[in-house]
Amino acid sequence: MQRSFGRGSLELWQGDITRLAVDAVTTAANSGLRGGGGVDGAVHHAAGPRLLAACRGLGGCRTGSAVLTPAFDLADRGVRHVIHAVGPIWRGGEADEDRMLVGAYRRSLELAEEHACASLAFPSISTGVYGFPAARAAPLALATVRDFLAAEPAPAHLRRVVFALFDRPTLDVYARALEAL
């Protein structure tokens, strides 16, 4: 499923984010940037051990933000950067989780634009072990991307944003949210 906003497009795709040929891949990182399981583990595995070494040099990242590193071994697939987005742990919706999730997506988009990326892939940040309900996260994530792509002036570089959703149930949640935008 794909929609256009401004001069850019937003796509939904089911599969492993590390298989996409995009300028930047976003991972759902922890605040210590220590690697982990799920999407973060897959990205670290595909990018190789130099990614973790680069992350250690950054000193962490606050929740609701993101930082950028080289893609290391993912460069073999055309990926230039890994963006480490730190989403919130779900605490029932009363701990500013929505604002922090939007911040993680927004900062990732800004970093992609600042580094002249034409394409960017996102996972569903915070909806795995962090427990953020996908049905609540999807509209926030998609609206953030829509607003960024449709902004005036339009982004100079970023033209394609792909949500790489690992399983069919998550893809279905995002598809319903995209239809409602």
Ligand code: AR6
Contents of the next structure:
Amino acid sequence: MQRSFGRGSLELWQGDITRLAVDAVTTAANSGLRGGGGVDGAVHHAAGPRLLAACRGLGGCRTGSAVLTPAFDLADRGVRHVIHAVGPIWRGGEADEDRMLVGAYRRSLELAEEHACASLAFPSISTGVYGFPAARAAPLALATVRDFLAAEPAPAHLRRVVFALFDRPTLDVYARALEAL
Ligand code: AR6
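Having seen the form predicted on its own, please provide the structure of the form predicted in complex with the ligand.
Every component of the complex follows; first up is the chain already shown.
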């Protein structure tokens, strides 16, 4: 499923984010940038041990933001950067979770644009072990990308944003949210 916003496109795709040939891959990281399971485990595995070494030098990242490193072994696939986005842990919905989730997506988009990326992939940030309900996260994630692509002046570089959704139920939630956007 795909929709156009401004000069860019937003696509939904089901699968492992490390299979995508995009300029930048976003991972759902923790604020210590220590690596972990889920999508972060897959991205660190695919990028190789130099990724964790690069993260150690950054001193962490606050929740609701993102930082950028090289993609190391993912460069074999044409990926130039890994963006480490730190989404919120779900605490019931009254602890600023929505604003922090939007911030993590927003800063990732800015970093991709600042580094002249034409294409960027996102996982569903915070909806795994961090427990953010996917039905609440999806409209926030998609609207943040839409607003970035449709902004005036338009982004100079970013043209394609792909959501790599690992499982079918999450893809279905995002598909419904994209239709309603
Ligand atoms: N490609 C795309 N999506 C994936 C992949 C993959 N290879 N593997 C899992 N997902 P999670 P969070 C989906 O738990 O909730 C880590 O330990 C997964 O099904 O990876 O933000 C970090 O280091 C779910 O839909 O991220 C942090 O400590 C989505 O990615 C913490 O987990 C996000 O699930 C972050 O938790």
